[in-house]
Partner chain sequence: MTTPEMEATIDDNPVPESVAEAPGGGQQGQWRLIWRRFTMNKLALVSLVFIVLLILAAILAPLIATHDPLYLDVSKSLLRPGHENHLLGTDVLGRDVFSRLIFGLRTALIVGFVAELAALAFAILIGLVAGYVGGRPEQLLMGFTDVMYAFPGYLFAVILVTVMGRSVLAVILAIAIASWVGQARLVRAQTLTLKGRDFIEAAQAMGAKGPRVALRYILPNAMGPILVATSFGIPGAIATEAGLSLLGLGVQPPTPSWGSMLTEGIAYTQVAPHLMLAPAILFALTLLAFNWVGDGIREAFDTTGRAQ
Amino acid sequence: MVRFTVHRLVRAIITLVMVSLLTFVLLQLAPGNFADLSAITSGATMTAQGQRDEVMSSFTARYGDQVPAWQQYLIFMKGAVTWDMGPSYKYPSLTVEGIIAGAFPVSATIAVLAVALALLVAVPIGVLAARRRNGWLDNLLMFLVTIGNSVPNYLMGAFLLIILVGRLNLLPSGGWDGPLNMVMPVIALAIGPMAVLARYVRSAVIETLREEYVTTAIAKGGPGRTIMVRHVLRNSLIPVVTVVGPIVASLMAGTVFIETMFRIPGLGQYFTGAATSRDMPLLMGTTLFFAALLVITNVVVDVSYGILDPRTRMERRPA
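Can I get the structure for only this chain, the form predicted alone?
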């Protein structure tokens, strides 16, 4: 198990280095930079003249034309490793790590609640569809699941705004002031994962129902509910573990449209602001943070799956 975990960690580190290099190279190749944009319009960068001069000085020292590209990359990576990436150019009163630490819990809250809601609905749907396999109920549920998987989250968010706010006036249209503000963003984000998880649960339950130990339990006349919960559902949820982790991470990194639509002060809004203003430290920091989040989640899922099902790590062991 230790060997299996170390292998995953090494692969994760290599992946993060490659992501950081690719992001840095793409930013270098893109025309213009923060200094050019700031010279054109200070309003776009939300800085006063004095702040802008200070930011320009920091920008020149770290990422100016006189600093070699390789040195710029090392400066940033050193800051990323030590959690000291310096001030944001667009928000000079805030550091990159401070922005991430402050905004990420908001995005994480929405993502975790969305996945929890998705699981709460997807597991019963998947089990019911599997037990009525190829019947009218199975076909209906899978049809609805396909529709849910096809609708983008921002479109679902717009639909919820029209119905729950515009027509019924039941919920606030946006902001981050209380539980009611979470309802529409969570539902909008949960629809897609709900559809994906329902399909995984259905497939896993169908496969488990074919296992010999399940057939034997049914032949012995065991209670149907006990067989379904203790034998079928328990073993069917193991493959779902490998899907839930990446879904949570991808939602945390992919709430940009929803955060903008519902005026939520999450990390997605800062990411879009950094992209439009060419705020290199913030853009590099958020990109690397999102990548690290996804990679680390995959490592945790792989290790968890290796603990739950030892065959996964035994298959990779050299002869």
Contents of the next structure:
Amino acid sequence: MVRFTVHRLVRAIITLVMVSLLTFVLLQLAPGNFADLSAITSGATMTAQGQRDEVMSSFTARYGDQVPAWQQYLIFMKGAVTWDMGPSYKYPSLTVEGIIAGAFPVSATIAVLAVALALLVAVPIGVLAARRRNGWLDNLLMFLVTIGNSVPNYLMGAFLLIILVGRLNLLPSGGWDGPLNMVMPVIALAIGPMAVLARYVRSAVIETLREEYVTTAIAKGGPGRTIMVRHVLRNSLIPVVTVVGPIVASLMAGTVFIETMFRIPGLGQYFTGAATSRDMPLLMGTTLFFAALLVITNVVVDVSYGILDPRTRMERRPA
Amino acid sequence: MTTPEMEATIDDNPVPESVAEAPGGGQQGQWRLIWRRFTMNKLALVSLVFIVLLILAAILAPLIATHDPLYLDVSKSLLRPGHENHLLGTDVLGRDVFSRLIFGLRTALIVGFVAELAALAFAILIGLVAGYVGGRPEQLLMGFTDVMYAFPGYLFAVILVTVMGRSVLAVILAIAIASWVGQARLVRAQTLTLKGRDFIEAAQAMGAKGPRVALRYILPNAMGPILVATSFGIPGAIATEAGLSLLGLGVQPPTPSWGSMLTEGIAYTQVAPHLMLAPAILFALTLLAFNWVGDGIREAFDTTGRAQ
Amino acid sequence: MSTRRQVLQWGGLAGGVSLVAGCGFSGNKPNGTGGDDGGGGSSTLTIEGPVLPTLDPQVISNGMWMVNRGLIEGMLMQTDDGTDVQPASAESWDVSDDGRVYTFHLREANWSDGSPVTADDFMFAYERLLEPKSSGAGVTLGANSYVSSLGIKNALQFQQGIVEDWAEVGVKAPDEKTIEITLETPNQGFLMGMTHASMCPLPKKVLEEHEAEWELPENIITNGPFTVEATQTNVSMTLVKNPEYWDADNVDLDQINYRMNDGTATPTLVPFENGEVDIMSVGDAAMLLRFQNEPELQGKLHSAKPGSIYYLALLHSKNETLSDIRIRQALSLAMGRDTAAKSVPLVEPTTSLVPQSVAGWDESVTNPEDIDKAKQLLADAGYPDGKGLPTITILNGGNPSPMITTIMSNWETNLGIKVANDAVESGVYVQKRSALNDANYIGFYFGSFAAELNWSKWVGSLWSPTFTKPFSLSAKDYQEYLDLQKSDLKPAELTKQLNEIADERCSDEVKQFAELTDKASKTVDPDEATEAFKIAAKAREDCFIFLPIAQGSYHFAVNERVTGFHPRPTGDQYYYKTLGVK
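Could I have the structure of this protein in the form predicted in complex with its partner chain, to go alongside the form predicted alone above?
Up next: the whole complex, starting with the chain shown before.
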């Protein structure tokens, strides 16, 4: 187990270094630099090219005067490892690590709540559908779930905004001041995972129902509900847990549409903004953070899966 | 050592593993059996017919469209559905919404199918080699897959579309790059599971060489889950194009695309709801159809399920 | 800040332990005042506008307009209608007889921490603005380009590194309360130009102490009617009345809740309609249509005078087809601006690069459309009925405006030519605008400008002769120009050599325009100057390098309870000082 965990961690670190290199190289390849883009988006296009180059070099100056790109990369990476990445180009008064520390809790809350809501709905639906397999209820539930999955989250968000706020005036339209602000973004983000999870739960339960020990328990005439909860549900949830991890992780990276629509100070806006404005430190910082999140989640899922599932544990023992 | 079993179970496999093994009989018979089971699912069959109709409509778009999708007339702006021979009304520039939807269907399906098939081809290559060969090559390939998995696809989309321009090709590449990873893991997981099965070992014992075993025996048997993933991937690709349009990275306007129509439609929801509803409904129906076909394929391959 | 505690707090919350309201939400607030939950208090307004990544008035971003709107006050501000200036930090000013030396007398006023506003704060700000490589307290990203239109003696030269001694620049502080500015030539737009955000003073001691972090709520001090109490990056900003402001008695509002809204989200009027927001800028076509169509919204749309111009500008290309001025003229005369403007609500077609509300504007500066003449010109140039003319591309950043799509269709119908759209990501847009494009790529880029309404700004500063000249260079000369830019010459020498190429090898029409503009900016008498600028403006139209399309204005949805809302055509749009509640 220890050896396995160490191995996975080493692989994770290599992965992160590769991701950072790839991001940096792609950013160097992308046309336009931060100074050019700011000049254009703010209408200062009458600035001469020479002046914009001057401005740009004053941004990169913190990485040393006229340093080659690879050296900028190394200096940034050193900062990333020591959690000191310096100010963002676009938000000059904020540091990259400060931005991440401020925005990540927001994205994480929305993500966790969205997945929690998704599970809350998906598990009963999945179990019910599995028990009534191929019956009309199963078909109806899966139909509804598929529809839910067919609506992109930004469309869902727009619907919610127009109906719940525009028509009914039930909620504040956006912002980040209290729990009410979370209602619409959480619902909008939960719809997609809800559909995926319901399908998972359904198939997992069907699989488990076929297992011998469940069939035995049923044959013994135990009460239906106890069997369902004690044997079926518990065993079915193991594969479900493994998909929940990556879903939460990817939602935690923030979703730019939902964040801008509901004015939430999450990571997605920073990441997208950094990419479009070529804000190197912020883009590198957010990309690496996001990658680390996914990679770590994967390691945790892998390792905990090994601990959780007795079958995999047994299979591994001889090795 | 890495533990393939563990990863195989973890790595996103939306399908419970119950792949049909090649039972003594020929491949032909097996596919016929699967097809027969597929047709028993009415919903899946209707969906398949719908998709075929969509493809036909896309091919025959110039015959079906009532207007030139690019012809604009500002004085006929935002006509309601049914007015002045415009079946689904007109957009803000007075262009016919129905005709734009039909031509947009071309973009949507080309992006959906090509991006997904490209991703699939690459995924099969990587997954099959990694799963079958194992060892160092596997570690390298899966390491590469890990990097791509942790790398935000959005960034690739920005860079590709930025460098190549907003062409259909750039959009397809951006989507394919973002979506092959999950499938590669799936293919590898399937390969690993199948590799240990008796009939593969039998084939190897009878002298079948590596690539032949992989292509002739493993791939066809892994096809079920892969097809299912593909049927979900195609509408996913269509949805991604719409998302890219929203960010100004989709297919080049004024080429009609569902993404750009939807983007514009959302803005006009309160002024002219038909602009949003028409693409949204067709979009949702298409997604549904692909989903149901996917379900149908899954069940058709699922022998254990049938036994009950 | 209390990041660690917050994480813990959120962690608990995320775990579903409890959903406690309040404290966890506002990242940066020193006390618990409500964020943006509607105009609750009687003298509080909620205003929705763009996201402000920074509040530096010298960094070109929406933040600098916010500063000008009500945080930091420059020496002058504009009158309510935006046509003239009125005293602000400066009580009064004198002009020398030759119109070149302005002496501003600062009033007794304080920063919001009680310390006095001195000439030193202005001098500090101006030196920071013009310093070619600002270091320490942030970087003046492009805002110094505005300075060129003021014509301050040696300002541009200092910025370009030609003049290295700050003492040679025409900005002086003879004493604590006096600023003296010397111009190269008289400039009728100078006073108006001084109302720009980049000419605001900066609290020297705060910038020196906190450097880039001077603008955070806990550090910032202001000399304007409001000061910053709290910020939630990308989401909201709370402004409160500054009791130290010299004219605080005339400020009605106690608080302004500023809500940031990124334009990429679904444009919707919902927050305005349900009463959460009192003032909201409205730029989206779909939203503007609603004000025209729905009776309950009528009367709530307030617009500034048209002060922005949408235009097409010639792209550089290795293919020199468009060097033939007749083709460019034909394209301009057959653009179909009427329908193009109709495709977007509330914009008006125009054939002038100067907005029609600039005093003294008349038809003499326009080139009216004429399709028959356009066809004739095209035929004369060797392309009868558009046959043989390569495809004309319109380049634009992001999704194309309906105006572009309409113009494409109009050109195809009116002239029989082929037109394509190249809608690209903004980085590519920037690059292609100034690059020497491949031979298969000829055409124009789409853009827009907004500025104060006077002749020297719109003729001498926007699309100025210096800016225009490189557009008329031949492909070979432009390549040389680009290569020179990449050389590692000293800034002064580089500028000199670049200007030599541009001055000597630009087209005759542009030379003519440059001479006329030069003459106009040297004219002292205001009326004579206006006439001279009009002649120069017409000369620029006749170059057909920049083709005007339409003029537009800023629009706002304004709640009936708001008083003292005076929209103006410049980027700061309106002042917070005069706002009140019924």
